[in-house]
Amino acid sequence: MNTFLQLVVNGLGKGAVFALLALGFVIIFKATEVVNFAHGSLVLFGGYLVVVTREALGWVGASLVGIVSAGLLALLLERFLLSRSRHADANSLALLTIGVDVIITEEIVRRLGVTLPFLGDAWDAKPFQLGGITLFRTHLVALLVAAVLITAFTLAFKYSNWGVAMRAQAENREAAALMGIRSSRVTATAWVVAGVLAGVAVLFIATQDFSGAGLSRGTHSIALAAFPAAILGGLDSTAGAVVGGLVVGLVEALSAQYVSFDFSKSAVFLVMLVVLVVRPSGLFGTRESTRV
């Protein structure tokens, strides 16, 4: 049972990190209806902005800089690459976001070569013992922050002007023109919260509690790992991003013990694909996850 519960707590605290990032995809698909594939690019620019200020800055100066400059980027992508192609349909910017994707993620491998830098210095490697049970502050730490900030996220989605322009956008794009909505200014702000999502993530994805290895090339196969959450939970609903990222963090951890470490893997497209066919839309979205 104490085997169980650590597994359970442990699941839930990865699952918070996929949930940031599913929530990633699903708020710039709500606002654009693109799929952005170069989501984990971002996850490796903040990381890799860490990196190299982090002897000058301190880790939590180096860790704010890799955050604000991850949100930086995914706005530069929206202004000078997708905005630039509003009248491309969005499978074609599907396509655009796998392109930048690969260019900016070979450029960060290659700056940094055959180092693989931790970055959760903070928490990392420093287990605890809770009656009976082994826990990872990393895992804590990011349950903690993932209610955080979905929290802050969810009340600035009900209540703030943002939030109610980009549900009237998503509902009807041009009913929301005619109402005086800037659509632009609704996907920028739109890319930047996905981005600084990305940001805070890649602070528990590169540690040795979450995935054993450092900033490196498998950082960001972990981060494409929260695209499933997403699709599970359906590609346009906040809600289901959560719920999809912490359903994925449980079958991750529970699969790799009871299974198979390299069954774990697969186990979360299992899942995916058996919720796609008894729902197409996801367990909590309202379009069809398949037509994209």
Given for the second form:
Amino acid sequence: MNTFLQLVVNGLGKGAVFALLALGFVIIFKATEVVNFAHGSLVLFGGYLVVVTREALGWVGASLVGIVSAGLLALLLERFLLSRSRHADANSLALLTIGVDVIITEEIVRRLGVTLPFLGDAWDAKPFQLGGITLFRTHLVALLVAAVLITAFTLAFKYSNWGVAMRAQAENREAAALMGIRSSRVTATAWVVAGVLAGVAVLFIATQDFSGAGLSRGTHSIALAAFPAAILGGLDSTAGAVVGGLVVGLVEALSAQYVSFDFSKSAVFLVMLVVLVVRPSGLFGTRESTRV
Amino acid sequence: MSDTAVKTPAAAPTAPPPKRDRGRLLKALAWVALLVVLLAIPLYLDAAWLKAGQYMMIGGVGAIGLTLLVGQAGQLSLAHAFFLLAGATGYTVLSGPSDDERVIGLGLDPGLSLIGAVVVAALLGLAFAPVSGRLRGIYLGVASLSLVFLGLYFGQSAETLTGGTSTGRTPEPFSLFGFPFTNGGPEIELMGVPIRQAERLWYLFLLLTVLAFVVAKAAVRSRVGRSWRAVRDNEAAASVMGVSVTRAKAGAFAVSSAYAGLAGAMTVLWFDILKPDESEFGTYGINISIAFLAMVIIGGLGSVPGALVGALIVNGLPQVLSLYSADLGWFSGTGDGALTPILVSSFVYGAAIILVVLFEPGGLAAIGRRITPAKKPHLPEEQDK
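Moving from the form predicted on its own, what structure would you give for the form predicted in complex with its partner chain?
Full complex below, order starting with the chain above.
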């Protein structure tokens, strides 16, 4: 029973990180209908800048730099590549982000070489006991941070001007533009927010407790596991991203323990497949309807 | 573009029909010339270059399959690497010796095994129909990605089939009606050049690629291809017109998987070992799925010749770069942060994807279409949306 509880907490902690990443996919998708395949490279980029600046700035400063620069990179991508091809359809833009992802990821992996630095200095590898179960600090901090960020995001999404504009644009782009909503600004902010979330997430991913490995190509593939999270929740549902993230975290933690570690990666995708067969637009996604 | 806009008064009465015929003739001649060159290459290039060429042909076969699925049938798939693994494993298991204690082999004839591998991959693609038929666009793309992860797990755990990640297993060398595609067997010489393993495999791969090309062209022009495009453009309208959407989608997925299966069997013959991946970035990993997608995008979604050119760039570049680098002393750095041929070509094709989407959504095929003399208004099938 204790193992189970422990796994659940660990799973939720991992899930919180997946939720942050999945939320990034969803925000971008809602604003632009583009699926950002370059999300993994945003994660790597943020992490890499932490590595580079850590000696000069200390952990806190470096983390801030990493988070901000992931947001900036997302902004640059949107401004210089995606907004320039407004007339291309969303699917080709998704393919474009694949090209971006290949370049950024390869370059950062090259620069990292064989060094695999851990990033979560502040909480890494300091397990502690709580009522007979051993918990990883990384997972608890992740849960806490994700809860704060996601609550803040949800509130902003509901009540701030940006949130209203964003929802209006998600509903109907043209009508929103006619009502005076500056779609380019909404879109740009969406990308920045997604990038920032990715920058936060990497501080948890590249730790001993989370993945057992530092910043590497593997970090990118963990970010990729947020894909099933976003998809099984429903690509256009922010609540779905959170639920999806937690489901992915739990599935991964539980199947790694009860089936095998090798299986846990595919287990996530299997669960997603099952959900998709039953509900093709994910758990909370809007169903597509066609008019003939 | 309307027809009236193109016609100039002077050219209208006489010129168009012969011009089109001449264009087609030129085109046919160009294909024949290309084939002759390809047939002659083994007589002039040494084995290393042939090996590089074979790798491009593997890419070509796989890319043709993917372009049918993504460009013609409009289904995004990232599962190509999985079907590559399926074909590779299929060939190795079917043709493997049956008395091996460590791994399973059925001891079938290699030629038969090659066909078997294609069938296995096609059936697996068909088995994915409940998912692929229900999903669209990005949802399907990510759903199909799950197959790559399942393949990774399969490779790791089904050691009796795949040989396991640490050692792998050797495939039976290919032979056709007793003629081995190795250095053994009868000594053949052509214009003073001994036709050995590299040359033989080159001709085998060339035959398979041509076959794949011709079949794909035929499929695109046939009823089947038309139903795929109808489904791609509008599922509702297609079903109103009497196209069975589920069947068309499942069919496209199976055909594309069959191509990937063939490419997989070629891959295992090329590497001369079946070695499942330890991580998701190997011979049958995500990066390979993305590389195939890159070939298809660069070539121009849906264009069969475009897919071949895309394969030439994406699969060819690392091969050619590493061959040249030996001569020129490029990429001599090793270890940390070294620029490897694979890295450089990743940069190139990543950039190529971006440029194509930004400036020429029709890919290289669209450029090619613009510079070839013959306009083909009667063949709308290769146009991208």
